[in-house]
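As a starting point, one isolated chain is supplied in structure tokens, in the form predicted on its own.
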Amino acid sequence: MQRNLSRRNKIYIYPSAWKIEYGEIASFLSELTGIPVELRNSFFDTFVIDSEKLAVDFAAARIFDIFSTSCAAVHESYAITAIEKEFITEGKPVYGVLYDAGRVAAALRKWIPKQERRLETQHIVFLDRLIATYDAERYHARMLYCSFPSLISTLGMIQAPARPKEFYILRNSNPNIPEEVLLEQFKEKVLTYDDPRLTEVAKGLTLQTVLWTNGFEPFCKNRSCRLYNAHWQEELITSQMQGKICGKHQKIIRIIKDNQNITNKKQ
């Protein structure tokens, strides 16, 4: 278990439009893990970013067929475009378009200065959008993806995680009924938008990134952990409202938080 671990000078979360506690986040990490962490503006309002130029990757990065991985053949459409450039600008949510979440990434790796590309430095990008990627042929959606930056996708908190068995046989036996009445039916065991239990989530998720960042499996198989790899939204929240974390991630965490520590007494 213990490594060579690069020491972190720095996380930086970048909040999206959504009613999450990001400084909550923030203190819970930096308490946890030792590592300055610095919560910023949007992504899109703390870099001078080219949205003509991030609009044309998005559009790329749109999945218009989740079994093929040759996303959107439409990218240089200026409609497309259009809108992609207006939803950065206005950061607004976009819904109903679901994106390949490597291209995303590369495509906001390309705005970080240099300085703050690098080992050292990492970066947590909230995103209002439904990132997926392409496994055992077809694209999943999720509500994570561990990269440089990492993202995590609010939509993908709410639609990437398979709700109960229940919900679904009541909503196909009878399509009429409106999906608000569904939420409330089955609302201890599903996350809904503004959801508060949101902020909660969002920690376990990002707890994931920072070890996946200092060479960590960033999962853990035990349901109770908040670094479970949910699949259904109850486990999800049950794994993360309970606010635990196993044995196992203690040691490792307490190895991350130890290394940072001597960084941290050398600045």
Given for the second form:
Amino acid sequence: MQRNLSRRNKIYIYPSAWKIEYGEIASFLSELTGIPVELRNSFFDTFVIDSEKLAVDFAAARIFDIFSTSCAAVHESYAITAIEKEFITEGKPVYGVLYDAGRVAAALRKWIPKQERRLETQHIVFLDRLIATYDAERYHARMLYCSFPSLISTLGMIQAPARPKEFYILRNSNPNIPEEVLLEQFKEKVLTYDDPRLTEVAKGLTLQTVLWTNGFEPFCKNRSCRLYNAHWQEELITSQMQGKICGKHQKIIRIIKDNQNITNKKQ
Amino acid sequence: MAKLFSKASEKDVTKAIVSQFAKDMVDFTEVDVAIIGAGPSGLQAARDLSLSGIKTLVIERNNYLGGGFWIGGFLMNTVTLREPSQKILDEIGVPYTEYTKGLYITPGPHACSKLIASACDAGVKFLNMAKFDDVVIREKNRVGGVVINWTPVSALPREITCVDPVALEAKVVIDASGHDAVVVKKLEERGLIKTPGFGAMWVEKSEDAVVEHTCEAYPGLIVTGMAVSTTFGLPRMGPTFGSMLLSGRKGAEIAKKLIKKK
Ligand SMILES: [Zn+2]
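Instead of the form predicted on its own shown above, give the structure for the form predicted in complex with its partner chain, please.
Shown next: the complete complex, the earlier chain at its head.
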């Protein structure tokens, strides 16, 4: 287990337009880890960003073929950069599009000012866009992407973990039934777009990014731990709503907290 | 027995048709908005624009208007719409029923005919059996009109197709031509725009995606309906007719702003 942790002076959280109790997440993280957490405006509103340039990067992060890493060869496409710019300036969710998580994180990183682009500072960006990483010959949608900054996809919480098999059987048998109608039928077992449980789920995800930033494995094998890497909606809901952290991870979190207390005293 | 119909000679009938059409055609040479395609998104955009007093012409390659709105999926003429697009049915006076929560059904012929009628009532002008041929490009590479030809010309044998098209000027052009996205494709041919083509992107929320991506895709050119899907490589699965209507409405809003700016 890693001992020589570097000092964390701050975690910044950038909310998205989605209704999640971001304040609750901030207090959850700071209480648990002892690291000061500050809730900022959305990433796009916090920093001085050239939306035109960021739009080009977002356009180039669009995935058009989930079996290929070549992403969009559309950097210079007027249409896509124009609409990306609109999404950035209006802060609206982007539906139906899959983005390469690594490219998105790299695009955002450019706009974090130098004094905050240090290991001591952690940035957690909530994005209303679906992100994916390439793995085992294809892209897979993700809820989070641990990086600098770390990304949490609100749409990913709904769409990335698989739903019960019956959900897909029903959907395939009648493609005209709206997604929302089906989700309503399965709402106990799946997360829906304005689900009040999203806040609890987001807490577990932010904790995963904190572990990663501090050099620990962010995912747990224990199904009832809220660091469990859920692949099914039902698993995600049970692990997060019970709010349990396994013994091993409680210890790790204590190490982070103790280290934080020492550095706080030194300061 | 008294004659049922009033007297009119053959030449009078012909004169009536030709003179009125010629008059309209002269009037069409300059419009505020030219819309390519009279499917649900094009009709909706045209209706909204005309209601705002904007001179709008719809160019349709077919002899009939309405595109795919007459029929739902699998050749079954029940059309489905999702919340909140049924509000447009309220506006144009079409009855519907809620099939499941948030999902509405309506007879295709009723919805389609009323949409066409309401566009006509609003003052939209139509030119059917006319095909988009090319774009008019203005200063700063801005789209400034359309080049059109009669639909049957494209069906002529190659050796007799030297039939020149005509051009119409428009402040704004809307590509509502469905998956073909004919205007966008023409710009792509000229190297002015790039489309990613079809790809299996994320199918969920694809209806939202079509509305969200409805925009000015190139200076002076707005894309609506399924043309949006082609322009942005959005998922093909999913969209029911609601997104076509709401995309058309959004396209009209964007066009209004562009015209004001000019
Ligand atoms: Zn654990």
